[in-house]
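As a starting point, one isolated chain is supplied in structure tokens, in the form predicted on its own.
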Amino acid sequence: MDFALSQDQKLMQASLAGTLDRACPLERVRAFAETREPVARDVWGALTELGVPGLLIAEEHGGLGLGLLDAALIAETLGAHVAPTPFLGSAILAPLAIAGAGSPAQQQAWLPRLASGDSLAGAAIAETISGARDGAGVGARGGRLNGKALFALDAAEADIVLVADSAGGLWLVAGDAPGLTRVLLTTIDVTRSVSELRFEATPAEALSSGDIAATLRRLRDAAWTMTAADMLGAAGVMIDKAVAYAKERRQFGRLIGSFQAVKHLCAEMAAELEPCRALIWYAAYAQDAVPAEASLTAAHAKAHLSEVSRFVARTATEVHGGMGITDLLGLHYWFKRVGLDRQLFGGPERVRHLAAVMQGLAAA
């Protein structure tokens, strides 16, 4: 039994990191944030050349046919670069939904286009996972949708949007469908595209093949695992930046890294974060190899990383002192990335409650 990444997985992650170093430096992230671009097409194009859009799509549809563990490694690398890409909606959630609940015709129509990067997909499934919010919820009747979906990911310029209705159904809505209004939301994380979708008798195509409830669980578990991996990447970079700063910043004639208090802060961050790597790897591995453990391990990963990454973000900022909150340094991009990831698809309290329900320890 292997307890480490394969050589191919290490090479894949290293290749992606090198590509993002060139295509998505901090200057590019800052430009994206300042102009509020819906999609960083150049960054997504660089990822498309590596086959990232088709990561989970079967080879017969033009994809790579890899698994959720490979996807988690990519999510970690994207989080480390705070990359403004439609990865979660277009490369993870939509392909999983269409492959799991789409008809052969729907799969043939959309999976090759998503795999090639020619089409983008968004996902509006937050209410189904994290619970209903006031004024939100989507109803379906006669093949048309009405209502409002909040925190739709990567939907601002998507060619197709995956929508979960209040009754547990899954639908595909064309980006130019009549009655669909897309409003870009302002969140703390300006590196992510988050929208509010409004539906007024909007025509939609049902995903109705197979076990829809099982597909929704798979989407939830994948979303939890990918956001946990994203937080791992972001928090890891914040530790690296804190350690590097402690090695060069002088105070009272000494490097601050020589002070015992600063050493303890850095060591505690590393000690808290490093065990999370194995937790995420197993949660992602379980999605494909140990289905019986997939939901619970995904919940553990999401809830635990939400707490650990927040601790790392705060502590790394403290190590930087006043410089930690300046735009010049840019540390706040990773800080806010962690903040949004913490709440996407349910905050840690909500996810822990759902984990307790899975184990029969709490009422639904």
The other form holds:
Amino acid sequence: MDFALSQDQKLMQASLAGTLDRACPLERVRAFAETREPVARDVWGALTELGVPGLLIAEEHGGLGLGLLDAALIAETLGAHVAPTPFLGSAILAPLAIAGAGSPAQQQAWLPRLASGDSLAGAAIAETISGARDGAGVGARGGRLNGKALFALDAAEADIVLVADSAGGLWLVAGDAPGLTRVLLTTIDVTRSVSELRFEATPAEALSSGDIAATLRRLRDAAWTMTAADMLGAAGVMIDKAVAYAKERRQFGRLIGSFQAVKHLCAEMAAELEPCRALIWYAAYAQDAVPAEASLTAAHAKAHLSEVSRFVARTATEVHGGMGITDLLGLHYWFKRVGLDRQLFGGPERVRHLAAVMQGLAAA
Amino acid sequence: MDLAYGPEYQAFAAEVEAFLETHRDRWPSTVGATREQVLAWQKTLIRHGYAARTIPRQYGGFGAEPDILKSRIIAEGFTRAGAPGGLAGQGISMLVPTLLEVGTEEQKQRWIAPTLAGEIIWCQGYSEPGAGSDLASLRTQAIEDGDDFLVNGQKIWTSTAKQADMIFCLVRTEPQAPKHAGISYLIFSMKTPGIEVRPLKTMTGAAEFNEVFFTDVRVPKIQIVGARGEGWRVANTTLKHERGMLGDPNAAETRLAAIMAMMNEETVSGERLIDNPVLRDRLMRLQARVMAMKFNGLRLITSQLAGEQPGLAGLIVKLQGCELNHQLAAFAIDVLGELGALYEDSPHLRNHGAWQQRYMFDLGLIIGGGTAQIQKNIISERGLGMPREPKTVDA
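Structure of the form predicted together with the partner chain, please, following the form predicted on its own?
Once more the chain from above appears, this time first in line as the rest of the complex follows.
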């Protein structure tokens, strides 16, 4: 029995953190956000040097062949750095879909290119998890797609996009396919690229090997686990920043961190967030090692982190006093990061409903 | 990360299961077991290493090497089988570890074995009316008188004082010393002349606690544990053991399962409670919290196995665990609606009124053993390195 990270995992996380400290300091995040770049190629390049794009891709296809727990540690670190980089679409969802439901030829065609970071992949699967809004929905007929998908991740300059249709099918669409229109959506979180995709008789190739429903479940559970891990990282940094600020800011002749009114807020944040770390480790581990618990633990990780990180984001901002809400301090990048994570792939009420459904406690 | 137990432990789990099956006829029943049956079961458990497992043999224990996984397997095995575990109580869980750490050889020989066997029941004399969270300001005094101390003062929140044979008690022996340095740790018989026990009835309707009054209680000086003036350090050895007791994630998991079963069975106007989406959402929220605390527990076990300090993951257990148990009881009451307000022996009562009882009693657990506010001081100061509140002059 060993419920802890391995030496390799700790080293990998530390080395990624070091890389991001250099490649992606707050000024870089700010520049990305203010100029609305579609993709921060330099940050992606730094991740590529560490092999992040191919982290889940098998070694035979040029990847690292790691698991979802390793991926969760990377997601946590990206969240901690509010890193403006493709990840969930390109390094997680598309590779999982192609490895799970792609033919050998499709795997051979795409996995090595994704693993090397040379190609970028987007993922448009939100409606299959959180439901369709504003007339979203994708129909497939004769190898062509029609309709639209909202909240596509990493799709803006992607070479290939994973698309889930409304009937439970999975497709790959080339980024330059005729009839594909990509519209960048503006979210509160300006550190990640979210798009709407519109399809008009857009040619697509089906991913149709194996159990597609199982692959869709795996994609959903991975998406939940990764957004939860992203929130863990972001919320953890917000606590660190609040504590550091309370240890240097003086009022009434005292460090404000010596007032119980302030330090108890910090204790409450830590007490809420710390058990989340174990929840995410377990959920991420379960994705590969405990299939029977994979969906439920992923759902609870997502819903619970959504609640806890909202509390932390709000409270950490308050501990900073007026500085907390300024653009100058930049705490809002973390605040907004968890704000998007909370809504993506279903807000907590939706996810808890699905958690009840999977236990037979509610009808779908 | 590897959550499998490995062959040695799987074999051990099978051993536990086999033991419980072959001894099923000797399990004392939860209601109405005689003292003899309970003590005989305790003896059997110690002999097989399922109670007092790591206490050395010469002091009446089983004498196994500490092995957290085996302890966990035993606890899980007993819970799964619904078997009564070994005796708990403040003597076994708090005094024995303290004596093992700081007691004299004679004290260990004399007190540990009969305590483990359940022959001596202990109570804890720490809190006083004027010394709660600020325990070190306690004023019960022990004055030297020949070979004895004369103890005068009052203790409060003393659970099991009515049944107890003995008390382990904090007293002030050096009134001139700074408050933490003037305390000593005494053990003495509750039959000593000059002790009066008054039950302290709480909001649950039961007297789970007592007040204990000392008037010229004569205690031989050799019954001090640790040196004179060292009682605060000795007590902290004991409190460390208490904090481990008060946030058991298994209790929360059991409660959650009971609530889930209740929601599946109970109906309001023909609709099952589980079919109410608002209640179901609250159930799911609590399930996530129970899971997080359970996995946090796995993390703590692993760091104990590795001999590492658990840090924040350990510091938050008392605060979060007690709060979660309380929230579960509150939710169970809400699920029951009007029936949730029934109590004692009312018609239509559910679960013997346990949810209301727990809701009230568990509020006491949030306060006792270091209040939630003290826990937050500990988390922020020790866990986050935040500055202490400046001392006022008279504190």
